[in-house]
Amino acid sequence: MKKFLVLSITTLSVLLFLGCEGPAGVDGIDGVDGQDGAQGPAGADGNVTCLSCHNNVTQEVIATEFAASQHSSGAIAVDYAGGRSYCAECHSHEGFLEFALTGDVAADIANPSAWECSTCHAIHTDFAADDYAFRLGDAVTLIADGTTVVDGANNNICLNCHQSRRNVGYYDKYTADTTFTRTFTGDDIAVYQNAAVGPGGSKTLNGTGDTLTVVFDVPTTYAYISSTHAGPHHSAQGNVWQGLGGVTDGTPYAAHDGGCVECHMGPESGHSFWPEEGNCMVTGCHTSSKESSLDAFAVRVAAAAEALEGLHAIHLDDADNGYVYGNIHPVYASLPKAEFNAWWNFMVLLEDRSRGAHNPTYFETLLTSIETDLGL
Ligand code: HEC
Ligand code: HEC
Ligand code: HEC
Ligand code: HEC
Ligand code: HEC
């Protein structure tokens, strides 16, 4: 009776609790830790997968190979290049990690600064033996077409700044006779007083002898010299490594695909990037300079300077100087397809800077086509 009574309570306090509900009571006490798991599988050794990059003298090294580059000075990136939008992206830190994010450099920037280890190394992806911690390590839409994609492994990184800006359709694409009038004033009379003008073109100075007004006619055999920093510019390094960028298409350099890395970073350069005759002469490699080479090819340029010059399609600031690049820049000029095409070829030779050693096969095939051109 009694037990009957106990259960009867029961329910009905199960009954009005159910009918009516109350606030819900505090959390219990956590529970306690479970056991353990088992230890997983032994890890990589450290000493090989860290510390072959990561070691005290490697990086001492290495910021001291690196303060010799003009990576690091950055003279151009600081003095104007860098900061304006559309240089930036190749021209200081602050532009290419914008471009790295979003493709573009949208304004420009008003204190850049020149690069640092984290210009070209971000943050590790994956930890494999090869992983270098690269931002923008990934392969590279070339530029100039805007379609070419090369995959060069750690040469990547170069690849996206040391490439042509443009190919020559860039400038030879009128379809039609068109004329362009530019006016010369100051020291530039005198270099556009013998102007290739095109055989409708015309020169006239006016009555007080301080401007000279031009008329460059450019049929549709003729192509167009549109400013004086016409040309691949001066990054034409990648696509002449590949076999590209001229008026003709070569092979890339196959024996060397190695690529920037193998000359600009042997045991001899490092991080100064400067390709060191040493790094040539690694075991099992050359057994001399290769200097002669590049020698000979460099008489052939400058004997194309020359001529180029004499058919007004560039001038050289100081004549004696030959192929030094930084003394050579173009004109504008109406010229016959045959002599623009020489101009075009050494101007992806010059702005290069090799002297031919990023693609031998590739330089010969562009300097007969300019000797071929220009009757030497
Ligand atoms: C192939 C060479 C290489 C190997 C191997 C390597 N690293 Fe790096 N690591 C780099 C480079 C290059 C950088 C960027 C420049 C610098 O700081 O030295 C970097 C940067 C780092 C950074 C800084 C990242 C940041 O955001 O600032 C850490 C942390 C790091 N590595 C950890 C490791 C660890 C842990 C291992 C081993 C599992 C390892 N790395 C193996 C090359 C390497
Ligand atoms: C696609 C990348 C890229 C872009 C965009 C670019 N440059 Fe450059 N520029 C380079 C590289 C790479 C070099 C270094 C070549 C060398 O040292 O041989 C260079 C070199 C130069 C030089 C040095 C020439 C010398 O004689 O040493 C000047 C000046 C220059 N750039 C100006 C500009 C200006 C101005 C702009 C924007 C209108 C610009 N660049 C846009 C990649 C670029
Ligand atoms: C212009 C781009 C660039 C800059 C700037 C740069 N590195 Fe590198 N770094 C590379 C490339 C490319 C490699 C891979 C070289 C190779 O394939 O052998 C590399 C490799 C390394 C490695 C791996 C070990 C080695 O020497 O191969 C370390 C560590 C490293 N960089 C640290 C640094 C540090 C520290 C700085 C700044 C003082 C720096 N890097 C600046 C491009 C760069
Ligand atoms: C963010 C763009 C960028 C990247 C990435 C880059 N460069 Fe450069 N490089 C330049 C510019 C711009 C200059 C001219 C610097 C200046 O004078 O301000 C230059 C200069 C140079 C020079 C001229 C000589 C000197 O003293 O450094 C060499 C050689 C060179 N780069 C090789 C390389 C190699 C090899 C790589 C890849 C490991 C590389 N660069 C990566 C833009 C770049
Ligand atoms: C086969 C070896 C080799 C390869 C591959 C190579 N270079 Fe060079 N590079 C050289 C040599 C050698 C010179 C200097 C030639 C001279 O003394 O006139 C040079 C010159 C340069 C210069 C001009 C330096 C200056 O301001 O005078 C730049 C910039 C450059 N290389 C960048 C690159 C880049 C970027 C790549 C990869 C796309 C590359 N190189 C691939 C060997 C090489």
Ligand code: HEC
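Keep in mind it's a predicted model, so treat the numbers as computed, not measured. Numbering follows the first chain given and starts at 1. Just so we're on the same page, rigid core means the largest C-alpha set that superposes within 1.5 Å between forms. Compared with the form predicted on its own:
- Core-superposed comparison between the two forms: CA of A338 displaced by less than 2 Å.
- Comparing the forms between the two forms, the C-alpha position of I123 differs by 2 angstroms or more, with the core used for superposition.
- Remark: with the core as the superposition reference, the CA shift of V61 between the two forms reaches 2 Å or more.
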Contents of the next structure:
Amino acid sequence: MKKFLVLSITTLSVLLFLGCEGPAGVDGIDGVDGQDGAQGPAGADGNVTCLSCHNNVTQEVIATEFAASQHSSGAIAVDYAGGRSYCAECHSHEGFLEFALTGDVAADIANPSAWECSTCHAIHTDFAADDYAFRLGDAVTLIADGTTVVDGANNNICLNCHQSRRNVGYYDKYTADTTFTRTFTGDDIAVYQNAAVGPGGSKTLNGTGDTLTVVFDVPTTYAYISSTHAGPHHSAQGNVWQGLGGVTDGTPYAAHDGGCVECHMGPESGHSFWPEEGNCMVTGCHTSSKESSLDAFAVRVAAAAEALEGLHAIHLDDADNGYVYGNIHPVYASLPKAEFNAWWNFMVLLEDRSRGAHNPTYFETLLTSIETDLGL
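Having seen the form predicted in complex with the named molecule, the form predicted on its own:
Next up is only this chain, free of partner chains and other molecules.
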């Protein structure tokens, strides 16, 4: 009986101990503070990165420069070819955006507009200091041959449009003797009265004098200029820079590996894209003007133009137009291969429109070939 009583009291004591909490004791004395740690390195200064570009002064300067550029001209970007599906990718804002996003312009554009800031610049991708948000920044496959790939870094956006659309093989492609018959009216009659028609060609003016029928004879030793828009297209700059586009190839202009951006968007030009001489001095390539060398090229190009006009491979609306970059048009013609090659190389240099600045070595190569083929 005593054992049971002792066990019950012990068990009860344990249960009471586990089920009840006594009052809190008095707080202890605070300990001594530890020593401060070493100071860390200073952080980067605070800044508003966006305002380095997106401020009133910078935006106004860029807008003023761009307004002076041909990229913003409605005459080039819109009035000429901006609405045609096969031209719009380079001649209108809407066409370029569609091409950049889909790789094609599916249909004609009813109301094309000139280029603007967002034509070239997309939404920023990472907001880094070098994030220019260019559209079409990848390497470019040249249209003329469909195989040559050029990676010009920031120049790639320019190369998408500033390149030849055709090469010499587009016209020099007949493997059998061929004839073509064309009719001309109006002012074209005077132009084609003296056309180069090939060894068996003919020209016949109808009885009323309002229609000229021309038969162009193209044996295999000849080549045929087949339209009044013949040539590489109005933008052979990228090809010439890379030493390409003529009847023979050359080498890229390594001295200007900075390309379009270096010369056309330097401190003297900005977004006007005009290649001011001051840009050349900044790059360190030139310490004085090279105008005399370019003028010497221009004199030789003018002589080639006159010789080709005599062969009736081109038509000069204005023979005295300074650097012969005015109203020069190819015409339908059947020419011996050497004369045709001279015409093609001339058109490449003409449509480059740099008077040799984009690649003087290649310019000299093609110009010498022209002079040899024409006996100048």
